[in-house]
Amino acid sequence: MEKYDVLVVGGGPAGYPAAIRAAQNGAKVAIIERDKFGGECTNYGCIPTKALLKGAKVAEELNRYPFVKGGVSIDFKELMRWVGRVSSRSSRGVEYLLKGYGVEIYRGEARFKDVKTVKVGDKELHGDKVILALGSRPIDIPGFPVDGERIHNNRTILGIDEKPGSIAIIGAGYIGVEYATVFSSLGSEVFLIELLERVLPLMDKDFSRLMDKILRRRGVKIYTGVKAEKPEIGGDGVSIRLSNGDVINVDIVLVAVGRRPNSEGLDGLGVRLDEKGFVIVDDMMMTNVDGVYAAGDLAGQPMLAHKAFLEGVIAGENASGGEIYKVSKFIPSVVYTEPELVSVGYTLEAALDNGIKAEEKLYPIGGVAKAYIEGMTEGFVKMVVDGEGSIYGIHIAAPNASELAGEATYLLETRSTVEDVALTVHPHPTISEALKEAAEYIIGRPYHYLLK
């Protein structure tokens, strides 16, 4: 049996930062990964989808400008090869870092003998401290068996090498809306099906209205409040009957209805789970079992890579003799559509539900010079504020809004006021000016917006 100070199970965006932090603190560390380092984000989620979006956006943007003559088209096979290279490079980078910090790597399926003893192949490993970073997997829906040919999830869709003439996307959350943006940009006929009453049903309603309008303008056929019934799969495509009686015929289907934690069997090892299967942890990322930690998707919502990074570092620090706590209150959400969407903190509805006497103020980005240069003036900055100017939520729809997510989060974490934002210099011309100008608008002193 090989013994370690810290044993990390899972090499995704929670596991590998945990292993690195523990190694930085002088611990003897091992990590187990059954697939590719970097986990879901690097290999099947964040990185490849953003690369796809970038590739699709390049041609679409160039074709938008009058000074580009002759048109620009995308070679889909080459695009998918490039996406694969981007992901592979990121995955290799993670492995390079782990080796550089002296973390011992084991490849294979982890089989728990007990919560601190794991078998990988013919090896048996024991950790004085164990960090569970098992991640999550796509949710399947009845009647739509993922076969990697006609029916896909977010993993298998990356294996296609021919652009579909048509695609049905089931689920209009951030994954579904991003893929609708990709394939509509590439010229595929896109059907977007959502069981709830609006696209992006868990985000701010103004995001939903904006993206509904933009996607429809792209030619996406949107069905909300509708259920996809069992498909009929044929040699040349898939026929789907909807609960409203409509029938749509497409080449392929993408199921994008969410994810579930890989927590099966952990309760049998004594680790407490909640009703949705997430591992219950405290502010130090420790489970109910002494010396056993959990981080990332396994440890609850939101299931986002940047949240996993944070939790992995906290778990790694505490498992190797440190003492830090999860004190961050705000985790930004980003949707990489066009425009990009950023949401941090409360929506107005959530603020009111929590007893905060707040209102929302929306500032359109149409007057921001950089938005016009980027070719996207449909968007806004919305702040949820109280009568004293305290900010409880920031919601941005703008080109490259993802780059503002960190600033927006910092403003909320530091309890900045609208006045603070208005007095902070933002460079010109940038999209970031929209934050400052929104603050100036809220306090009634804008100089790039005509008050009526």
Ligand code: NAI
The other form holds:
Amino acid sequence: MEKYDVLVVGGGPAGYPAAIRAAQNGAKVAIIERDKFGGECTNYGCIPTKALLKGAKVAEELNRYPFVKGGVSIDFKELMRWVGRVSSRSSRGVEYLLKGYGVEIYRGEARFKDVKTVKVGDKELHGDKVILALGSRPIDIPGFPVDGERIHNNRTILGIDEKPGSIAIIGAGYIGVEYATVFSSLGSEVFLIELLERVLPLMDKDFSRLMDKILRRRGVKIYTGVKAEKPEIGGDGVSIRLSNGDVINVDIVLVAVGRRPNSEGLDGLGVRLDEKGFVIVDDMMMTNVDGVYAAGDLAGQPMLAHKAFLEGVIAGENASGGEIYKVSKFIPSVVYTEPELVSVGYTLEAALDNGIKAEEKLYPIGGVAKAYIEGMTEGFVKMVVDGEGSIYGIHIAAPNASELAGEATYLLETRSTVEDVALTVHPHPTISEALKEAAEYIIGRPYHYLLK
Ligand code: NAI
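Next up, can you give the form predicted together with this ligand of this protein, since the form predicted alone came first?
Below: every chain and molecule of the assembly, starting with the one above.
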């Protein structure tokens, strides 16, 4: 049996930072991964989808300008090959880092003998401390068996090498709207089907409104408040009956109705789970079992890579003799549509529900010169503020808004006021000016916006 100070199970965005942090603290560390290092994010989520979005947007962006002549088109096979290369480069980068920090790597399925003893192939490993970073997987819906041919999930869709003529996307959450953006940019006919009353139903209502309008304008057929019934899979496509009586015929289907944690069997090892199957952890990321930690998607919502990084580092630190806590943190959400969406902190509804006397102020992105240069003037910066100028939430819809998510989060973390933002020089011309302009607008003295 091989013995380690810290044994990390899972090599995704929670597991690999955990292993690296523990190794930095001088612990003898091993990590087990059954697939590729970097996990869902690097190989099937964040990285390839953002590469795909970039690729799909390139031609569309160029064709938007009147001085581009002749039209630019995309070679889909080459695009998918490039997406694959971007992912494998990131995955190799993770492995390089792990090795560089002296973490021992084991490949294969981890089979638990007990919560601190794991078999991988014919090897048996024991961790004095164990970090569970097993991640999550897509939820299936009854009647839509993912076969990787006609019915896809976020993993299998990356294996297609021919652009679909038409696609039905079930679920208009993050994955749904991002893929609706990809395939409408590429010229596929897109149907987007959402059970709830609006696209991005869990986000700010103005995001839903904007995205609904923009996706429809791109030709996406949106069905909200509608359920997809059992499909009929034929030789050359899929026929789906919707709960409103419509029938749609498409080449392929993408199911994107959420994810669930890979926590099966953990309760049998004595690790306590909540009613949704997430591992329950304390603010040091420790489970109910002494010396056993959990981090990332396995340890609860939101299932985002940057939240997993944060938790991985906390678990890694605490498993290797440190003592740090996960205090209340602002976790930004970013949706890489066109324009991109960023949300951090409270929506107005959430602020009011929490007893804050807040209001929301919306500044249109069209007031910012760089938006014209980017060729995208639809969008806004919305701040949820109180009468004292305290900021409780920032919601941005703008070209390259993802690059402002860090600043928006920093403003909330540092409890900056509207005045602080207004007094901070933002370079011109940049999209970041929208934050300052919005602050000046809230104070009542904008100079790139006419108050009526
Ligand atoms: P999601 O939870 O964001 O959205 C799923 C949507 O499907 C919801 O709007 C839900 O109402 C709808 N739905 C559920 N059952 C349905 C049914 N039977 N018919 C029609 N609609 C139905 O989940 P999604 O998009 O699958 O993404 C999973 C997770 O992955 C996200 O919660 C997020 O944590 C992560 N992710 C993050 C991204 C980012 O940060 N940009 C991008 C993609 C995924």
